[in-house]
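To begin, one chain is listed below as structure tokens, in the form predicted on its own.
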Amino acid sequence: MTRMIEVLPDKATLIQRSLQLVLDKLEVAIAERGLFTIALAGGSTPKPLYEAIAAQNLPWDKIHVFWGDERYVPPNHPDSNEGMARQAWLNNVPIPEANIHPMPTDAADPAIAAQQHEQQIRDFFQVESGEIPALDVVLLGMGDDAHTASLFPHTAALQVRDRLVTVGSKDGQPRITFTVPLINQARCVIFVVAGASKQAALAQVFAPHADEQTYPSRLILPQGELWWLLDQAAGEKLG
């Protein structure tokens, strides 16, 4: 793994480099791989990101989008990231929908609905039980308690290793999450903090030692690229 750190001047500098790499990883998997797979972020930091996304002119046909976490509302509910990222990007590009792989919410049981996402992955990788597949950028926030996806501290979800989907829990409330292993999987990694308020758990992250358990983001070890884009705000601390 590969770690890269960079602390830009402010968010809309934090924005611009967010969408350099990632416009850099798609060619890349296209020209390697004939198509580009991403597994979306949720919360406000990355909605500009998107939106810099869709006024891009992009093989729209050859992009497929995944979500790292979710919770567990209708798409058209005002915190779905599903629902934030059609607004802010999917809804405004001629993508196929058939390209576009939201996490389920409708099942009675988000655990079914979990169990019911792991198998579209894998039926979309052609990934055997046992395998985990490789998507070419994984984008990243964190939170002020260090959590990533729906990867809460002192929560089970942090601890499941057999599976690519689980259930996450925030407050009593359910989510759909991306485990450690699939996001460890994945062939980029990219984290996009901002905000003052993200000093404290970024330098529990950073640190030579503290407990994963309390910090998930200290679990991120992707065999790919791990990259850290921070605005000043969040990162003048680092270093």
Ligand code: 6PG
The other form holds:
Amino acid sequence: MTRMIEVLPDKATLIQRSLQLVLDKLEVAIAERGLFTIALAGGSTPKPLYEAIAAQNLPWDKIHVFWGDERYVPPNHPDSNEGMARQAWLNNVPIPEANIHPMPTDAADPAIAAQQHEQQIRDFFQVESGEIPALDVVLLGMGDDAHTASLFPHTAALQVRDRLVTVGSKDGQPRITFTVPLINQARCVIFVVAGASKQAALAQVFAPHADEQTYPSRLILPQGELWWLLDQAAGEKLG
Ligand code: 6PG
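Having seen the form predicted on its own, the form predicted in complex with the named molecule:
Okay, now the whole complex, with that chain kicking things off.
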């Protein structure tokens, strides 16, 4: 793993840098493998990034979109990560619907939805059980409590090593989330983090020693590249 940390002067520059990095990875992936696979983050920070991607002229038929986590609500719900990305990006470009791979949220039991999505990922990447596919890019945000995707502090989802997708929990509400092994198999993980409210969590995530169950973003150590793109407000106290 190679870890890169960049502190950008403001939010607009953070978004521009994130866009450039995604486009660089997209170009290489399509040149080398003929397609680009990306998992999106929820939260508020990446929305302008999705709008900026939508404004590009890209080979949309070669781009496959997944989500690193999803709230357990239908796609038209205001909390839906899929809904946000469709509005900001996917509805506005000619990407084939078959290239969009949302997490199901309509099973009676979220555990069933997680299993269904794991199978969808296995089928798409053509990996057997026991194997873990490598996405080209996994975009992540980080909460003030150092959670990422829906890997919240001291929850069972943090321990899951034998699945690709599992059920997360935020304040007792179920979510669907990529597991640590699936995220860590990525060729490139990009955290996009903005705002002063993230400073304390970042200090713990970058500390030489701290508890991974308390600061789950510490568990993200991909086999490929790890990028932390921060705006000045988030990154200014870092040594
Ligand atoms: C989600 C996210 C989550 C998010 C962080 C940061 O679905 O809630 O994927 O992990 O990235 O909570 O959110 P902000 O960008 O709003 O700070």
